[in-house]
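Presented below, as structure tokens, is a lone chain in the form predicted on its own.
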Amino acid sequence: MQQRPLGRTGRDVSAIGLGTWQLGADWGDVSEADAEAVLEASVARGVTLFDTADVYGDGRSESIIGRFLAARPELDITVATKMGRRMEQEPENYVPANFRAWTDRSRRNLGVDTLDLVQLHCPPTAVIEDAAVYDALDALVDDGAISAYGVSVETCDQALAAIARPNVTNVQIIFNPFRLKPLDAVLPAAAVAGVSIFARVPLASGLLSGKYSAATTFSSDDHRSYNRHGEAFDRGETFSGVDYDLGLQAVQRLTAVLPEGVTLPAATLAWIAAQTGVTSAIPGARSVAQAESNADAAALIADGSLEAFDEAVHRVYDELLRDEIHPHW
């Protein structure tokens, strides 16, 4: 597993990390034992980055990670959490007192004095552009509550605004074969600024697993059932904003060019992680098998087998998805 610098923090994190939304909620039920097994399998494969949030299962994801790491003090894992969705996402709520309350809660959940990395959780644009927000985050660093901070964003314009701030460590943005816009300006700007990029939703909510069909159904408490059109939050968070049936067509075309023995999710994760400017892709996993296969995709990053896949990614995006997706995020 490649380990890459996390901004200017002096830490290194794995090229394939682990997203842990699914260990909290909104993906159907995952038991704590299953969640711990996913964490264990990921670590065994060289994963050193866990991404979570204070609202994943109302803190359940953070708490599970905290207990897991407390029992394994020998591990060198970076935990990136997020804050800002425990209240209405209105600019007036992004103030020092709330930042302190949110980070104190995450510190308790994770069982640490200092959080490794805290990211604003897809806040409004006005928050990302407000200098006072970064002053408040700098104060948390000075106080020792957090070691570093970043921003998780919905749009490329938001990403560029965050990258321009001098103490931002990372930007988390949806980037995958269904969402190529970050290639235009975000990844180059991040590389120049020394800001890490975490590619979130890398498998398009599982659509890029290649395992779904028109007959696939999801449980009622799974966001892939209740948020396909943005009913609960930004629709781009579910299947990367792609219409499900159109996504199936794109998957079929991408699958057709895979090298022998390479799965679509492995090719996708390796392709993402190979892009200049990307520090880590952070897929989720609900099972040990998923966690292992996601991490094992790192072996494909530099082996030269994905040239045809890269060409297909751009071709399929231009022919099927660009007009619908590119202008929105």
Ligand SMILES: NC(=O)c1ccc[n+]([C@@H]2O[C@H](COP(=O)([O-])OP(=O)(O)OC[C@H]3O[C@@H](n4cnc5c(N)ncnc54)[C@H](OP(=O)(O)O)[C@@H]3O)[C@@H](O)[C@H]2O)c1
Second form
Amino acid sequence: MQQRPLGRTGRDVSAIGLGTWQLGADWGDVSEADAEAVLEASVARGVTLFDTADVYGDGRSESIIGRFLAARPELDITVATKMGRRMEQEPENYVPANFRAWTDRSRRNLGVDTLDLVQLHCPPTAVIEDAAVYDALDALVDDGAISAYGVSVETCDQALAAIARPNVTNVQIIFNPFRLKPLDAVLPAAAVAGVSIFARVPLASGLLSGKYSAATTFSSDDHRSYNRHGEAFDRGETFSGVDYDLGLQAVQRLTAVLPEGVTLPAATLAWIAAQTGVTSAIPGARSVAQAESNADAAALIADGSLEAFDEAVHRVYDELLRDEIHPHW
Ligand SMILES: NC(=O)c1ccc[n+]([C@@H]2O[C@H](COP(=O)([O-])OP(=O)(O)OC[C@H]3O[C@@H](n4cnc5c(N)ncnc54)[C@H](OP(=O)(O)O)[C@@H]3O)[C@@H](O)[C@H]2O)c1
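Shown: the form predicted on its own; wanted: the form predicted together with the named molecule:
Every chain and every other molecule in the complex is listed next, the one we just looked at coming first.
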């Protein structure tokens, strides 16, 4: 597994990490034993980055990771958590006292004195543009509560605002074959600034696994049932904001150009991780088989087999998706 610098922290993280929203809630039931097996399988394949958040299962994802790592002190894993979604999304809630309380809770959940990396969890634009917020985050670094901080964002404009701040380590943004706008300005700006990009929702919530059909259903506690139109949070977080049936058409066209023996999720993850400016793609996994095949996709990053796929990604986006997606995020 390729390891890459995490901003200017001096740490390296794997080109394919692990998203652990699934190990908290909102994706149907994942038992604690299954969650631990997913973490174990990922680490065995060279994954050194876990992405989590204080709200995933109200701390369940963080706590499972904390227990897993406490039992394996020999591992050198970077845990990137997130904060800010335990309160109403009002700029006045993003103040030092709340930052302190949120990070203290994550430190307890993860069982550490210092958090490796804390990302603001898709806050309002006014927060991303507020210098006082970054002063408060710098103070947490100075106090040793956190080692580094970043910003998870919805839009490219928000990403560019965060990248412009001097001490931001990473920006997390949706980037996948259904979401190409970050290629225009965000990835180049991040590369110049030395800011890491984490590509989240890399499989468009599983649509880019190629395993769903028009007949597929999701359980009622799965956001792919209850957030298709943004009922609970930004609709872009579910299927990347792509209409489900249109997504199935796009998947069919991408599948047609896969190299022999390569699956759609593997090609997708390797394609994402190969883009200049991307530090890590962070797919979520609900099973050991998913975790293993996602980590193994790293072998395709530089093997030269994805030229036709790359061409198809751009063509399919331009023909089917650009008009719907580009103006929104
Ligand atoms: N606001 C934010 O900051 C934010 C928002 C969203 C996500 N995230 C982070 O980004 C991570 C990744 O995004 P995501 O989990 O939403 O979406 P994703 O990674 O695009 O999709 C995950 C889903 O894809 C399917 N899948 C994964 N690997 C597969 C494989 N090898 N073969 C077949 N299917 C596979 C699984 O679907 P099934 O469940 O159907 O098996 C899995 O639940 C999250 O876990 C979280 O850490 C952050």
